[in-house]
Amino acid sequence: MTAHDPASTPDAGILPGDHLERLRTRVTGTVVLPGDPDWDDARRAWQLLADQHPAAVVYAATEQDVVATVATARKLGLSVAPQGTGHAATAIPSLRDTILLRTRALDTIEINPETERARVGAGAVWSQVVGAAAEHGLAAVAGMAPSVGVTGFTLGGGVGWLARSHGLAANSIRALDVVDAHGRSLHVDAARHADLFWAARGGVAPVVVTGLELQLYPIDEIVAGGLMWPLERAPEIAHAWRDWAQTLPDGVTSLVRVLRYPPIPEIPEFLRGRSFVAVEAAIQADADAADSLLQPLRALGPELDSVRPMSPADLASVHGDPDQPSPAYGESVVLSELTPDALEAFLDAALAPSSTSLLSIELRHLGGMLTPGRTGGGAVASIDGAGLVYSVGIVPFPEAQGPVRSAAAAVIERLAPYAADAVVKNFTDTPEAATALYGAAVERLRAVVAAWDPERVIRTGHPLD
């Protein structure tokens, strides 16, 4: 959908390409057009399965670059799709007639230890923010992958290592700096433009976010890491983990996963080509208390044990997500309850022969402050379910995509009898129906979008229509 008929503009006789050439002189950053030598690099996302074909790519260097890009797009009847890293690039159906607005250079970070807040530019990634916060004994409700963009993760809800104790990352947003569909720079919070503030937190942001103000939390040390056993012990370990997880306080977030490492040089030799069942955890307690909590799992004799006291900034190393762009495909499902039968279904799916094409199949323990009613917030403030299953595989060449997709779909199908209605946005790689993502909030979100961006100048993943 385009914003306006170009024929209605004063320069209707000038081709859009000429206007986009003019945009080069209006921004401090860089404009890349189809046919330019660096076009393929410019349109490439972190998610290498996304084949993006926008009308142009703008690397914004300043907020004014964002304003100029939105104004140009509006004049030409184009849309604007903001993108930091592009981890979720496949959630946008198409970039036809769209300027891809790269915000990566807007990566300023300011930590205020007195208010325990961070002001973060739209292009910052979590490794930058958690490191800066840790210098002041503070922690952010961050993602598990250090390379993920703060803005996309947080606006999409955000489930990380502090999830059970502090809820979704979106609930920690205290303010937003945005450029709206009319090119106006605005400061948005609970008192100013409250409808937009509500919609952006976990829902839909019909604006370009240029910065966020995030609440931080006084956590200077955490005990975290993983325990790993050979894959043949998966049933024993998974059931032990389930029993253990039922007893945990909200200050512990954990998961069980099946890992199949490919025999490639990038994998450490002691893991290369091997398969494991693993339990990973982040425990907000001192070392002695954490050791006591972990005793039932350590009594099972893990082959590898990397759990140790660490700075919150080091949590990014626990889950082992790639630090370089990758062609990964995944699917997820929320489980209503972590019953023994649901866990058996998880094991059946994870250990099935078809799952050998998947790198990881994990089950995260939800609950705690993720539980509906435990905290207020925006359009999506909680997850109504007890566990989140996410299966993912790497697609190193096109012919591998079919088996990986089939295997991921088979996991979801096996768990369907235990599935909740909830869908978690950050774990949904392809466009999902708005009712599944937002539930009862859909109509209010549509009203906010209609008020702020009726022409749909701003294009985001998982469109409402």
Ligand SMILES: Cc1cc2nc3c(=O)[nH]c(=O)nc-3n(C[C@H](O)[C@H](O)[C@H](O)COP(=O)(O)OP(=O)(O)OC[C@H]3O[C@@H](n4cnc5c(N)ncnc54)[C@H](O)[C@@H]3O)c2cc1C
The other form holds:
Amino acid sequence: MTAHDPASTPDAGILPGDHLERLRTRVTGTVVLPGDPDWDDARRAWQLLADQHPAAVVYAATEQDVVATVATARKLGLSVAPQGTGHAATAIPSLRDTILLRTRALDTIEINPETERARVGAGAVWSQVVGAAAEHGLAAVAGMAPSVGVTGFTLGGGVGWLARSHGLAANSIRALDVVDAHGRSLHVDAARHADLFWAARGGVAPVVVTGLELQLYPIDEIVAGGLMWPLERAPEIAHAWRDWAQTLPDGVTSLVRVLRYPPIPEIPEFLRGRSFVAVEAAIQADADAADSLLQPLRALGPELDSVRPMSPADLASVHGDPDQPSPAYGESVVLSELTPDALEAFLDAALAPSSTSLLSIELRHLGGMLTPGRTGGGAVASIDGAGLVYSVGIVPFPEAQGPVRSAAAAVIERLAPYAADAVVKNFTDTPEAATALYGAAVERLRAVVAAWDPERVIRTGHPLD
Ligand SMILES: Cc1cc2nc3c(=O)[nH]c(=O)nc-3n(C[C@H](O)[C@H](O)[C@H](O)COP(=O)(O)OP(=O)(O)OC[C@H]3O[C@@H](n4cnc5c(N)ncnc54)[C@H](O)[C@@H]3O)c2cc1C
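Please could you give me the other form, the form predicted in complex with the named molecule, since above is the form predicted on its own?
Zooming out: every chain and molecule, the one shown earlier first.
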């Protein structure tokens, strides 16, 4: 009998449903159970392709709610799956016998301009944090999409517009407040519970995070935006981007992408139903220096040019990600090199007839501070590759799923000869093997999870085993 076995608890005769009912009186937040009128809303994730069927949903309003939820789960032999937004909900294999713990209401944000750090509640999303930081002339290593949760993004690594200059977002975590699998509230940093601090950064967090302390950086303006050309010019533009990218300092993070906008009213009229090749970039330089840098691309006469000086808070608009829950399926591959041949393969894949089912096929420039050995300290602190390809399609109705999945898989297959031995967790939408995600760190991660959560009370995306 394990400590996680419900029969080992004093009130083992009480039915699980009664315990879950009692949880309603123990938390200040809301408990929603199957059969409740708002059950379908409660179990819905931001990622609309996820069909979540937990034992209960708890909307935590306080840290004490998290403690009560973990304690109840232990008593019942259930697991707890912490979830902020549910962007990565399809990476959790199953929520059977699991309480889905929604942390979205834990969204306090405090910026300390002296230490240049942010203390952020686990439920905050990036749009909330970047605005608060920008008021002090500071920038976070944030996600490209404003609706993505700070916690999932950062624990998962985190590749944003400051990636080449400041590395993975996980490397900017300075401390975590957590509730562990035994219901204890702990402060975790490089000195306290250092093994957990290591594991949580890019690896596995066998705890519920309630707050994060993040390093911010003194950047009050950045030059960023997109240049777009009609899709017919994709080969010329993509090769020009590759040549350009080879010359860039670490202060420039950029990507090239093929975009096919569907003819739907949600898309602005000037883009609706059209296809483009685009270069997007964030340049840490003054406006004149950025103009000089961009000259080789602007000389190619983009049809649309939105690159301009902006607050780092406005970076969230550059990539054009949806701000509302969406049904999207994507796959990724890391390229070991950005040679002309690798770029030809990218173009082949992106321009193939099957790729018309995809909304976007992008190639992000890696290197800089993402390079192994340049920064870090957590379980996954770098990406060993030159480029990251992510292709994604919208699945507005179930029949669209097949074509989108096979188109995304075809892109990966075409790029296989150039694939690096690396998988980036945040760009892996379905459960992936631990060895592929964590490489050499996997055994140490298993030891940390065994020490902190031997009964596997905490359920995360991409489980270790
Ligand atoms: C539109 C879109 C754009 C994206 N853009 C980028 C990008 O530019 N760069 C990038 O790196 N990624 C990007 N992602 C991927 C995104 O970073 C991951 O999906 C990330 O996990 C989302 O975090 P979340 O908290 O919003 O999601 P959630 O699904 O709520 O959480 C994801 C996982 O994080 C863990 N977690 C969340 N909260 C807690 C907690 N309180 N305690 C312990 N563990 C927790 C859990 O394992 C959970 O399953 C994008 C995703 C989408 C849908």
